[in-house]
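Just the one chain here, the form predicted alone, laid out as structure tokens.
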Amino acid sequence: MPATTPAHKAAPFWWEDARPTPPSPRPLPKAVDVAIVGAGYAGLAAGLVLARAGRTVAAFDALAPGEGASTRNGGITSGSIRPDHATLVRRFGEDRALAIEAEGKEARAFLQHLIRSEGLACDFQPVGLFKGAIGLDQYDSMAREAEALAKRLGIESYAVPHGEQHGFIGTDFYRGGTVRKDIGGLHPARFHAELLRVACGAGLDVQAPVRVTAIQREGQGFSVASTAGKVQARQVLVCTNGYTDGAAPYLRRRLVPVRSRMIATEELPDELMARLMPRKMMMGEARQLGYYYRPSPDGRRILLGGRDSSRSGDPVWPTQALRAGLIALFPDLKDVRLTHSWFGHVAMNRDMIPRLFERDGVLHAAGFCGSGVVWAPWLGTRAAHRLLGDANAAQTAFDFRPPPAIPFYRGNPWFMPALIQLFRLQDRLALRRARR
């Protein structure tokens, strides 16, 4: 079949093994201790802790549980923080900058402990991550940062010069790169399904597909209105992230949903996979609109993702753009067939770091900026401990002021296509300078 034939499925590759399905209908409770809006990673992690502490908890999701980003992402356990160390210091001060970076290490360790201790069958593989450098100048700065990261946090992090690059990735596109050994990969849909199983087994009541339409103060608690009726709750936690709607207008003005798209190749020959991804590592790069990619858990396909500036429907051109990016990295794949192309929403904010904050008594855990595999379970768990009144277990460097509101924004990211085009232009210019 010619590679240009649009025969791929417009659904996540991950759904082949673990498609999100609504739970069996359950009566809506009249009152609960805690109502959680959103049943992705953050909502389920919070619900698990709260239910085990003896609280009555209902989690509402407008879709099937996990149908949003939790089963659409790349499954890379990066816990990335987008601003570099110098930017964090400038914005938040030295102490918080160091605490944010240190918490990434703690959050990744927490995720691995959660997977092991709960027996979550999600194909977790602690293989490390290679990050490619666009040009020798970028390689030099990345190498210095890798050395500084190893010294600051004790993370196994090191530079890979251009001459040794093929031992990590079978491409000549980069001019060297860096490796971090504290990052791995998992099957995101299986991870969600397993977390859902454990949380429901602990007593979490998942109501889906049930959309929350309003959250209002009522006496000492809240009235949570939904498409299935009203529930009284003593406490409310909102974990909607890139799928935040009008039920949480304050949060919606602070989070921008950005489409992130992924493609999956057909199964590739073992020899080719061994040459292109010899260590089966997770992959990334240091462009504004850099790709993230990886082998499938069984090591037989390549899955690649990047930003998608489309805003409606499911047009063909974003898939074609990702395919062109894949071929630029791996020219041997010029005739490969794609089997899947899909998108989901990540939530960006003006600070570009995750956040846990309270507003009018409602707690919010959101703004994971494309790294929710690590940050969503971590902050969902911190949020649960905060609701339980356990200050020590709830402590996090991300618990401070809400992200600033975005001027003239009420939930429709009209500015994103132009912004992505600007980033794309910057990347082209940077690549041109690097290739001189």
Ligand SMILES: Cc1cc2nc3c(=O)[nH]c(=O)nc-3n(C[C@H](O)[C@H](O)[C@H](O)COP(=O)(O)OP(=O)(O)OC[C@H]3O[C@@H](n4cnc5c(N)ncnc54)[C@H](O)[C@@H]3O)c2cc1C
Second form
Amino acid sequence: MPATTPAHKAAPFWWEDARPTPPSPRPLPKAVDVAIVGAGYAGLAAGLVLARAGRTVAAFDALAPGEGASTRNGGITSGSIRPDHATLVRRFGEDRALAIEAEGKEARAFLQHLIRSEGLACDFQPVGLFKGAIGLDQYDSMAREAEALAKRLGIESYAVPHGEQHGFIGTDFYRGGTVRKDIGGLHPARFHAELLRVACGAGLDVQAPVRVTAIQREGQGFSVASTAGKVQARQVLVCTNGYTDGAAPYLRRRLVPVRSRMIATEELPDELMARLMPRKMMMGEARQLGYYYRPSPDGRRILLGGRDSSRSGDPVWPTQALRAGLIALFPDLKDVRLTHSWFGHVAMNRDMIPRLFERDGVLHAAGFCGSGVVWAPWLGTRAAHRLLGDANAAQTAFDFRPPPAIPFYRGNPWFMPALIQLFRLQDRLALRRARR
Ligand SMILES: Cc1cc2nc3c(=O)[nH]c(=O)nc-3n(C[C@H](O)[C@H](O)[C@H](O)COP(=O)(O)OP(=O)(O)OC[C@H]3O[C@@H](n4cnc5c(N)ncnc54)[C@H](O)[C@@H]3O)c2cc1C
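Can you return the structure of this protein in the form predicted in complex with the ligand rather than the form predicted alone?
Full complex below, order starting with the chain above.
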């Protein structure tokens, strides 16, 4: 079979082990303490805390729980913040900038603690992340940033010069890179399934597939209308991220859903995997539309992801583009067969900072900008503590004004394909400059 034939499955590789399935139908409660919209990592993490605190909680999901981004992602526990330190300081001042960066460290530690303390079987491996530089200038600035990160936050991070690169990754595409030891990888669908198991065990009522259609103030609380009927809720938390629809119009004007696609290779020979990914690390890049990639948890395949500028259906060309990217990195894979190709939505906002905010009494935790494996459970948990009135446990640097609205935007990101093409062009020019 020719390697370019779209013979792959159009479903996440992760679903082979943990396919999201709707729970058996349950009667809709008439009233609950808290209604949560969205049963991805954020909604479940919040539901777990609230149910353990004795609240009656229903989490609604329009799809099978987890069928949004939480079972489709790369499982890289980065907890990244897109803007660099200088940009954060310029926008928010030194104190908030430092607090935002420091919270990444706390949130990654929280995730590890959650996995261990709840016994979540999700193949978590604290292997570190290698980030490749496309040219020597980029390498120099990344090396400085790695040093600053170690000084500023005490995170173990260091530069890897070009000559030593093959000890980390079997490619000549990069001109060196940096390593961060505080980042690892997990099996995203297993993580979600396990979180669902413990949250339901604690008493969370998951209603799915049930779409919330409207949230309205009523008396001291809210009336939550859904495709299964109405529920009265004292409090409401919206955790819909890249799948936000008309039920949360205020949030929808502030989040841009962007397609991110991943491909999985067939199983590769051990000797080849050992050469391409000798330390089994997570991998990333500093390009605008950089790839993120990793070995599968069993170390036998490569899973690679990147932006997908298609807007409807599931065309073949974004898969072919990712495959070309994979081969540019690893020419040895020129004949590789892909077994899976899938996409999901990440949620970007204008300042590229995740948020916890309240609007008209409804709490929102969203805008994870492609790094929600760490941020979604973290901010979901902070949101739950806030609903419980525990100001100390609810503290977070992401609890400030809502992300700014996007002019002329109501939820249809018509401008995204053009923006992605622009970023692609910038990346191409940067690569050309770097290789002169
Ligand atoms: C291909 C891909 C790769 C990624 N890779 C990484 C990675 O390696 N590392 C990382 O940190 N992050 C990654 N991400 C991002 C990460 O997956 C998300 O940030 C995270 O899963 C968000 O979790 P969540 O709970 O906020 O939202 P989701 O898991 O998206 O859940 C939101 C849910 O809300 C539901 N919903 C929406 N509207 C309604 C409604 N009206 N009524 C009922 N339900 C509703 C949806 O059905 C959906 O299930 C990736 C994402 C994608 C798509």
